[in-house]
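In the form predicted on its own, a lone chain appears below as structure tokens.
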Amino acid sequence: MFARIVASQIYLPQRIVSNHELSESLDTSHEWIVKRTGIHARHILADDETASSMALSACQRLLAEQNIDPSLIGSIIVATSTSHTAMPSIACQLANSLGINDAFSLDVNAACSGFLYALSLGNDRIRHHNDHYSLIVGVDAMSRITDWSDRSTAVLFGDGAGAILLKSDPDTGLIGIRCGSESHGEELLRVHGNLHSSQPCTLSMDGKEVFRFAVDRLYTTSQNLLASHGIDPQSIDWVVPHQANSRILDYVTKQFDISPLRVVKTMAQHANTSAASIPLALHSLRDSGKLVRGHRLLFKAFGAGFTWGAAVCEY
């Protein structure tokens, strides 16, 4: 039995912050940001929104679109590192709000790689626990942990949520997935502060070291996964990567010798939305009309920890 992606939906906050707006308070410019990141704008939460509310909006849209009976959903797995409350988990909040009973529900935190970790768990639930459907969500409220006075990070991040529905299928779906973490990197990309103190918790990053690690891991992890399943990289119809930085994706694309036209990029409109970036990019590809059943997809990501992951599936 395979776990097959049968539906996707997203939520993006209404407020859009352009590079030009950021340049009014930071020593930067639209041209500088685009050249180094490929980012033009980002969506930012309203004061009364949270990661949980974004996740709920995306899931409500997905279930309404598919007209799915909630009782058929056996698991809810949410990837996030920015929940506004310690407990209950966003996954359990979704189960309550959507009326989903008796589901395996939990949040996972692997930073920007989180969606692939959640996808791996959803795959296991369908293949080894007989779930008929598994609801997988990637959501992050990165604006809540961004230091808006730090030019090196403030230009990079945005908020958003993406949800996919996995369904058990005897014929096609997720072929392989591999996730892991490194024994170093904790200090290079992290959130400083203590949630139990009154001090703000904000993100910091050693950009050069993170760039170097990301390029290496995105390439080697994907290559090793494809090789282990005997898959020619040229057979990949679409690469749907974590949307961190356009230059990182350009480097990896050259290493793979894959046409840039087959690499999905959405960071120009969404910036880096952490665990939400892959489902946002997948939905953008679906909405473009270019994605059809039978296409082979390669997902890949890296994140704080350092964490990393790659997955290949037949859509």
Given for the second form:
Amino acid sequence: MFARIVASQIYLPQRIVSNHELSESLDTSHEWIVKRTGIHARHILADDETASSMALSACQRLLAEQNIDPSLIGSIIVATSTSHTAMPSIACQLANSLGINDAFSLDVNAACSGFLYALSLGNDRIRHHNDHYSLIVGVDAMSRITDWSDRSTAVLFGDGAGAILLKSDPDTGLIGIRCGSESHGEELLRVHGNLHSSQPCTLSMDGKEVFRFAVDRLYTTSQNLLASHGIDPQSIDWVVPHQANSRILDYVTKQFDISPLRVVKTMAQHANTSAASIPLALHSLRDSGKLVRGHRLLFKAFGAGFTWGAAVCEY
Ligand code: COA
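For comparison with the form predicted on its own, provide the form predicted together with ligand COA.
Below: every chain and molecule of the assembly, starting with the one above.
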């Protein structure tokens, strides 16, 4: 049995903050941000929105569009590192709001690789626990952990949510997936602060070191995954990567010898939305009309931890 992606939906907050707007309060410029990252703008949530409310909006759209019987959803797996409550999990909040009973429901935190960790769990649920459907969500409210006075990180992130529905399929779907973590990297990308005190929690990063790790790990992980399944990189129709930085993707694309036209890039409009970035990019590819059933997709991500992951599937 395979886990096949049968639907996707997204939620992006209404407010769009351009590079020009950021440069009014930070010593930066539209030109610098575009040249170093490829980012033009980001969506930022309103005061009354949370990671949970964004996830719910994406899932409500998805279930309404698909007209799915909630009782057939066997698992809800939410990737996030910015839940505004410690408990219940966003997955359980979704189960409550959507009327889904008896589901295996949990949140996973693997930072920007979180969506692939959630996909891996959803794949296991369908293959080994007979779930008919598994609801996988990537959501992050990065603006809530951004240090808005730090120009080296404030320009990089955005907010959003993406949800996909996996369905058991006898013929095709997810072919392979690998996720892992490193025994170093904790200090290079982290959120400082403490949820048990009134200290603000803000992100800090050694951008150069993270860049180096990302290029190396995105390449080797994808290469190893494809080789272990005997898949020629040239047979990949679309690469749908985590959207951290356009230059990182350009380096990896060159190493991989794959046409840049087959690499989906959405960081210009979304910036880095952490766990939401892959489902947002997938949905934008779907909306473009270029993605058709049977296409081969390669997902890849890296994030704080360090964590990493890659997956290959037939759409
Ligand atoms: N606007 C203008 N100048 C900026 C700036 C900004 N927003 N941010 C940093 N700078 C300045 C620095 O202060 C530095 O100035 P200096 O030379 O006078 O000291 C200069 O630009 C170069 O900084 P540096 O950090 O070396 O730039 P960079 O080329 O490495 O680009 C990143 C910075 C953050 C864009 C880049 O390192 C990066 O993308 N790293 C990976 C980040 C990432 O993907 N994180 C998410 C992981 S999931």
